[in-house]
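Next up: a single chain in structure tokens, the form predicted on its own.
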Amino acid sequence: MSKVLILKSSILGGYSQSAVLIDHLASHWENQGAAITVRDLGGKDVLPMVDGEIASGLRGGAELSARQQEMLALSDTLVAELKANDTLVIAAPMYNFTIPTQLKNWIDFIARVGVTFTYTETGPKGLVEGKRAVLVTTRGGAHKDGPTDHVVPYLKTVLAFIGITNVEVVYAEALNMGPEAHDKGMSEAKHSIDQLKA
């Protein structure tokens, strides 16, 4: 059975764009029995902002405030969450041209040296490997493979970077230019979503 684990990230709750396509996408694996965690960054999930403190105490060390310690623990829940799972679903949503804070502060919290990425002599060197990641993305324009689109140039280089190079992208465009143009996009990105095994 596929263990997968859905990051939502939109902070419009019911009028979320990118939320529609991700249940979409969680019901159509669900039938071809996928196990679906969800976390939503956006919600219910919201992590806090990494300020100098808690970068600090992510390092580890023996002498680690209260917080520090705390955040180091939800941390390695998050990483743990994330080498659980076989493939990776991240709702990105853009906002002013890249993704939401609330998924910045995700990757901020799972991107530490010696845990999910390392240096060596030759660079950096990912060590989330054998994963799979899709990335679903709504935008009120049309952004796709142009200069303006720096959330999947982004998306993937944060995800290289700990190990993860299988990476598909569903695109939700023009959603904010007339009624024709959101009824096309949403039902391109949901025939993209339904071509996706799980």
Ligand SMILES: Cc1cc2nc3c(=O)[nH]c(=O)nc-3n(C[C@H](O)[C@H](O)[C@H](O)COP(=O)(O)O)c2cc1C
Given for the second form:
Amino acid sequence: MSKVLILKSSILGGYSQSAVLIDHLASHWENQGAAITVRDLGGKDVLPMVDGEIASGLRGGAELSARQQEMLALSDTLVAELKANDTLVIAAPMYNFTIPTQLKNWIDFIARVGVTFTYTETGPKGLVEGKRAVLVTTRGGAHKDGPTDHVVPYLKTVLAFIGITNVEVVYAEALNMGPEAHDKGMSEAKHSIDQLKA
Ligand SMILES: Cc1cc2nc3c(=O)[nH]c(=O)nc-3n(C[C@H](O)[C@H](O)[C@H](O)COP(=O)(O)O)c2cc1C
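How about the form predicted together with this ligand, since we already have the form predicted on its own?
And the full complex, kicking off with our chain again.
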């Protein structure tokens, strides 16, 4: 049975287009027998913003403050959840040309030297191996493969850095460019999702 971790990251609640697509993917894959865990980073599972105190605490050490210990435990939980699943699905709306702050916070919590990546004599090496990732990216305009898309290239860089290079992308573009473009963007994305196996 395929184990899937889904990260939602929209801040738009009931208006979220990526949530519609992610829910479509989740029910499609549940029908195929996948076990799905959902973390709603833009909603009920929002994470604290990583600041200097948290960042230094995530490197470990003997004299951590109570807050640092709590944040290290949270990071350990997020990393364990990532490693326990076979597939990572990331909802990645485009906000001001890149990913939501709430999703960036998750990355700041799980990118840990010695835990999810390490440095070798030949450069960085990811420690989260053997995983597959699916990105579902919604955007108001059209950016695919262009210089204004700082969502997909960025996420591919981060995922490769921690060891995930098997990445598929579902695009829902031009969603704010009128009702026709919206419906076309959503139905093409749903069609792409329907082709994906859990
Ligand atoms: C804060 C904010 C910033 C946005 N910035 C962009 C942008 O830079 N480019 C773009 O094409 N659409 C932009 N949009 C439109 C969203 O990409 C679009 O509404 C998309 O559906 C968001 O996904 P969601 O509904 O799951 O949150 C922005 C929307 C918000 C709320």
